[in-house]
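Here we start with a single chain on its own, the form predicted on its own, put down as structure tokens.
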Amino acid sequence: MRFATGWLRRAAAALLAMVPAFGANAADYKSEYRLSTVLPATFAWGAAGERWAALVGEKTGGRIAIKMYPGASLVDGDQTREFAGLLNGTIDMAIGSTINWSPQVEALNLFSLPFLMHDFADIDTLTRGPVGRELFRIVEGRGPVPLAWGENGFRELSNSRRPITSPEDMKGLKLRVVGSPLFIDTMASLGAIPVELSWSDAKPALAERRVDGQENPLGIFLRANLAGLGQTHLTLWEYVADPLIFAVNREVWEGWTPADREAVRQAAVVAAAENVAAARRGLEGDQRPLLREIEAQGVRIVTLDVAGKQAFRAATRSVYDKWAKIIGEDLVRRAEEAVKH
């Protein structure tokens, strides 16, 4: 008898220790989660919200069910406040671009420092490393909870005017930049007029020739048709990347269960190793197909060598030494050992 109801005892102690678990879910969750990216499906930084969302209801057998806001809608379409809007509640779990969110967290302008990267390589050494670790830390300590490093690409320079070889052709060009003032630094360092756009902006300021020219990924160049819109003329130059956050609002987060948690993990895990390789496909090397699609549109494409991008180094380097004081020293530091070739 003294065995039964200590058996007893210890079940209904079992019993008692689920009962958060699964009034979570009965009760807590929300019907929908609100995911906020930049761009649509179209788009792999899209295409990768929709991945995320498809794979944490797979694998959460539907308590956790996510609609995709893209546009930055949920913040009327100003990508800039994405941060907020995930720190507010707003936002519930976002992709979000490390230059969009920028403003908020300073150590995230490190992948905007000009050339500090040479290549996919260099992007991989950052985010998957130490480097990465410590930036996830600083996120986190603002209030959200990064999960996974995605991707948006390098950005290129695109114009409607002149090729783009040498500093001295970037002299008076309108430039459309993100709300970053880091943005704002470079381009007018080398002698360009940086106008600020979101990217909802940005498509009609080109067609009406209001801005001569923008930076942006390839994939975004090619799949946006920039070149019907007058931008016939690219110069690779690979100055900056634009690694994406796969990110929870903390609320949500800790309103979820451990297993639903490390579901929506793993989820994330998935989507942007696939996001990554979406967004690399066609521009990796020796054919690149995705530069003959643009070439095919009517686009001259300049590709600056070694020398070339060394001019553009040097006529941005003030603007370099300015924001790895804004970032932290120490970090720069480590995140130029780590990409030293």
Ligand code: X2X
The other form holds:
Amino acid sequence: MRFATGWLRRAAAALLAMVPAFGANAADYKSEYRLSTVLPATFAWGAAGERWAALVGEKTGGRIAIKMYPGASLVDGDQTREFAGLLNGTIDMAIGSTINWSPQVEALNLFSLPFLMHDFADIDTLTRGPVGRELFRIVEGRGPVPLAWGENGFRELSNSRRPITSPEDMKGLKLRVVGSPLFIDTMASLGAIPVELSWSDAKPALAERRVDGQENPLGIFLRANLAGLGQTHLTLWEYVADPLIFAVNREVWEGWTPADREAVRQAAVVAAAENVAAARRGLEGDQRPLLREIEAQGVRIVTLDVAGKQAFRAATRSVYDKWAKIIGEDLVRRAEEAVKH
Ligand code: X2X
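Mind pulling up the form predicted together with the named molecule next to the form predicted on its own we just looked at?
Shown next: the complete complex, the earlier chain at its head.
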């Protein structure tokens, strides 16, 4: 450019340096960025956190040093406040469950609509397609920068009392749930008594038989040894699944150079893809070897077929309809269309 010579160019550079997005300077980086997860590295979720941190360290030559805080410890273990922490800067980065964030981001209740998704392919269709992009726009509109979808998994039902094959079997069972009031509605519609507890409170409550049952992905059921806490009946019903979101606090993000942001994003994409694979390990195909491991812990497994699930679907239909309105009917209809078999 003809005029952009000498003092003019220097003045422009000085001006740009005053704008934080352009002036991000590695010298101003924090010595530690705090990454929140609910589960520790012995679970696929926490392992994903460690992996994300390690990859970011590698890709940024150690400029961005991340420390993982499992147990949602940055918000005193109250996982439903994790999103708020990510907004107000108590948390710099998180791998958060859509369930735990849904009290603040109502659209994320989508994945908790009973029996919306049937299989892993359905989860992928939603997270990797236009619905997932719309949800990221919604999260981003609230502040945090979402980077990639990970996975906790389909949530299966366990209890210490009896095999559950129909909604009648759930009558009067005290079931631990977390997060959104949607779970309270769902369990109540099935005749159970929902009890809201964070994960850290759930295990002692199960051990002391203050609650009869819970729902969680099978990898968690196995590795947390819930069978050892008396959870010896398991029903495979795939009623909801919770994808995880890799995200960064907005101010933290804007404080990084564009190259470092790109490094963090790429690291999230790699760690998230590995996380999805790890969350599904042993649960794909006909054999599903993880089920044998669970049975070896002394657990009796009931597998519901399509007809078996139908009674649960019918019993929870009014909850589905009520929450479709809260989530946004348009988004729900688009999701339904995308996973139609
Ligand atoms: O608390 C749970 O059940 C867990 C670990 O699965 C979540 O954070 C949603």
